[in-house]
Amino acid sequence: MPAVEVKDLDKNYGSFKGVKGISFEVEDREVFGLIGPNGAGKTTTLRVIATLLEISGGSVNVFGHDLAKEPHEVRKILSYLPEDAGAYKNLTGRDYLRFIANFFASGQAAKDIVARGIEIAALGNRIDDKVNTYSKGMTRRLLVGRALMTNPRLAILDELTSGLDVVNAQEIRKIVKDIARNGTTVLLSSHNMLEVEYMCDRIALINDGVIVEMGTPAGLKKKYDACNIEDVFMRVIT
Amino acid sequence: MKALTNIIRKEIKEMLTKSTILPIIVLAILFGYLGNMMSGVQEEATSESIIGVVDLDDGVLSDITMDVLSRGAKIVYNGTDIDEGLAVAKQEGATALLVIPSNFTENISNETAGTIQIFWIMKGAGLLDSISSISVQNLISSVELGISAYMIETGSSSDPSLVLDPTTTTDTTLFKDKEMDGISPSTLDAIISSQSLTVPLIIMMIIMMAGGTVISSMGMEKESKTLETLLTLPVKRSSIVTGKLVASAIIGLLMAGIYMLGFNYYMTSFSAGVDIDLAEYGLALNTLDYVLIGVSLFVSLLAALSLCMVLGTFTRDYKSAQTLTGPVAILAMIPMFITMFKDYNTLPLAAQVLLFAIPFTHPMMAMRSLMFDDYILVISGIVYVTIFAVVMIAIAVWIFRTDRLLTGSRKRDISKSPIMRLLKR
Ligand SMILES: Nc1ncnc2c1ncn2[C@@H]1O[C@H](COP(=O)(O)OP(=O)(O)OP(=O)(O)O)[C@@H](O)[C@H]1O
Ligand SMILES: [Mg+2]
């Protein structure tokens, strides 16, 4: 069974096609990768994915269940790391995890996944200050602890290290990479050429509501006789 | 239930800052403090009047008038005319120049109340400066006391009622040189002393406090990007709209609980003086009223805030939960004001209509409704406003479970997508 199964899916916004029909799946254990071009609808295709939109038409399966039917068991097993959000302005970092933390276990269990949290975020002592104190690094960290904390199933990330620095930007990527060593699916889009080729086993191509290519970084550069996927990425589009 | 509570808690965290209690302690502290000095006025007041006496009557009964009044009062003028009266009186800051006709002891004899005329030199247009009359009034009451005392010892009257009650009084307020005929300040005071202020005030109160936090609430979940991660967590929609609405009822009613007890110390202030018993006129209300009180308070705080929640979910950021916040406090002032001043069966049947239909109406009006047994229209507006409430509540469930909220309207969608067709290219 695939962890995600996306047919013929369309999204309108309005009269407007968000998304024009695209179809992909990203097997279990797999980090799949989307790229494309400002508002290709990657980001559409994410939030689709992560229960937050409608589908106008077609069907998107998580690991069996039918998202337009079974929305709610689809959130017990995904976690989605939007490209653009923020935290509880007056929370402390910590309570924000342990909100979070409590939609999924309670008790011990809880508390397991709030250091879990505490420690992806590497905040040190300003995880207890509250987050409108935060620079945007550290607020993305902060979100990025809290969207791995809970060993999702599926984790769907925006664009993962936006806003982030070149020494933290890389360690949330070998963290994103162990956690999928460890079981769990990675669904992402960046517009980092090297983040995708690093992490991802696979790739799409999305341009303009469809998705053009497809297949592994070694099996792209191939295709198109590139040397990296930035170039793979220029050929395709242009 | 857990995911429930999480939510009130995070709510509360989130809504209740210092910086949101503040402003309101800081206002209840100036009420209880404005309070302070009007209590400081009521005992000034009761303690002893200043006024000025015209007798134009020298029977027997004008004599005890005078008595009672000189006992209780400071009496700047005594004399027969009353221009040079009011001209004292006004110059020694008295409350009222009083007028015993010449026919005072000859009427009452003759069995027919004796009128008693009372100019009252009013020194401004506030509330405040109603509060002086009362004091006059009390003494106006000492004075039928004595003469009703006068006639039961004498025997010379076979009328009980004109016994009780051997006076009238004839009032005319000098205000900055007009004179108004047959209104003294106590009028005002009525108002001001009777729950028909404070009540429909503590519900306005707590309805924009609790549905500003409402709105604060969605405006701030869209402001910091918060609500996509709270959308894709499992926890049923209407577990996030039933977490919102009861942690701002919490906050709401605890800063509008802040807020009365330093406006309670204001009012009671007003009220000291003037003790209605409102059982001996069979007002009193029951349990069952209290009861029904309590309800129609209840469901009109959960239409309000299921209304707020609707409209919150047009915002955009704090800035605009702000101005929607507008039109709330709107709609609860208009019933506020009416029912304050008004009796809702003498109003025309268009503004009776308006005002029903307006669910923070009800609470308002229902003490003084059951005072007066009128339970039909306590009851069905109770069930009108259950009814608005549980429409509201499952059109805000239905707006959580759509993607409107993260989407927006419809129209921005349109004009949005030819721009970015054109930057496409
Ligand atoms: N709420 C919305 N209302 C209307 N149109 C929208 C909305 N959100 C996205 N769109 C449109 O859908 C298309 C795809 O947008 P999307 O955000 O999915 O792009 P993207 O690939 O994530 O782009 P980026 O790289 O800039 O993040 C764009 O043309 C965008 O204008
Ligand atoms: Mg995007």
Given for the second form:
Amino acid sequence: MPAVEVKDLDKNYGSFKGVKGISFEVEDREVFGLIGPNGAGKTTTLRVIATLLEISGGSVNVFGHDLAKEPHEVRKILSYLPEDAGAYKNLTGRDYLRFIANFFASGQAAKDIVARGIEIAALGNRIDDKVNTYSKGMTRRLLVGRALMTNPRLAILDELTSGLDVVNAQEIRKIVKDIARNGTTVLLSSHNMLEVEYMCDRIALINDGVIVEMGTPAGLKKKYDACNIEDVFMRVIT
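Given the form predicted in complex with its partner chain above, what does the protein look like in the form predicted alone?
Lone chain follows.
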């Protein structure tokens, strides 16, 4: 059974079609990337799967749960990190993770969740400083810790390293790859095609709400005799 199964998914905003009948599957413990330019439909697709937007047509199943019929069951097993997520700036990093953990557990179980979040965020002694003193990279690492500390079966990550410097971006990519190896299925989006090429087992290229190609990064580069996925994308759409 696939972790995520999307069939003929449509998402309309009035007369505008944001996603146009796309289909793909994500295997258990796979890192799967949706890549394409801004406005291509990546974030819309992720928000639908995260149960934040209603389906206009087609179907989505997450670990056997029909999204339209069992959204509450889907929410129990996924974690969603939007591109524009923020943290409470007047809390310390540790207190922010404690606040979030209390929605999922209590007592020792909540403490264990927080410990995992601190380990993932890897902020050292800065975990006890207020979030309003953090750089953008540090805040993003804290948010990645928040998203992954509950051991979700599915992590949905939108524009994972958008706006980060090279050092912070590399560290966050490593964190996510390690999490996937330890059992979490990852569905991510990015307009950074080189990043996704590095991180993902398989990718789907999306443009104007339509998936135009799909496969492993290596397989797509071979198919189109391209040096990288950016070149693949340009050859597909031109």
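No experiment lies behind these values; they were computed from the predicted model shown. Positions refer to the first chain, counted from 1.
Engineer: For the two-part rigid movement between the two forms, is Glu171 in the part that also holds Lys136?
Structural biologist: Different rigid parts: Glu171 and Lys136 travel as separate units between the two forms.
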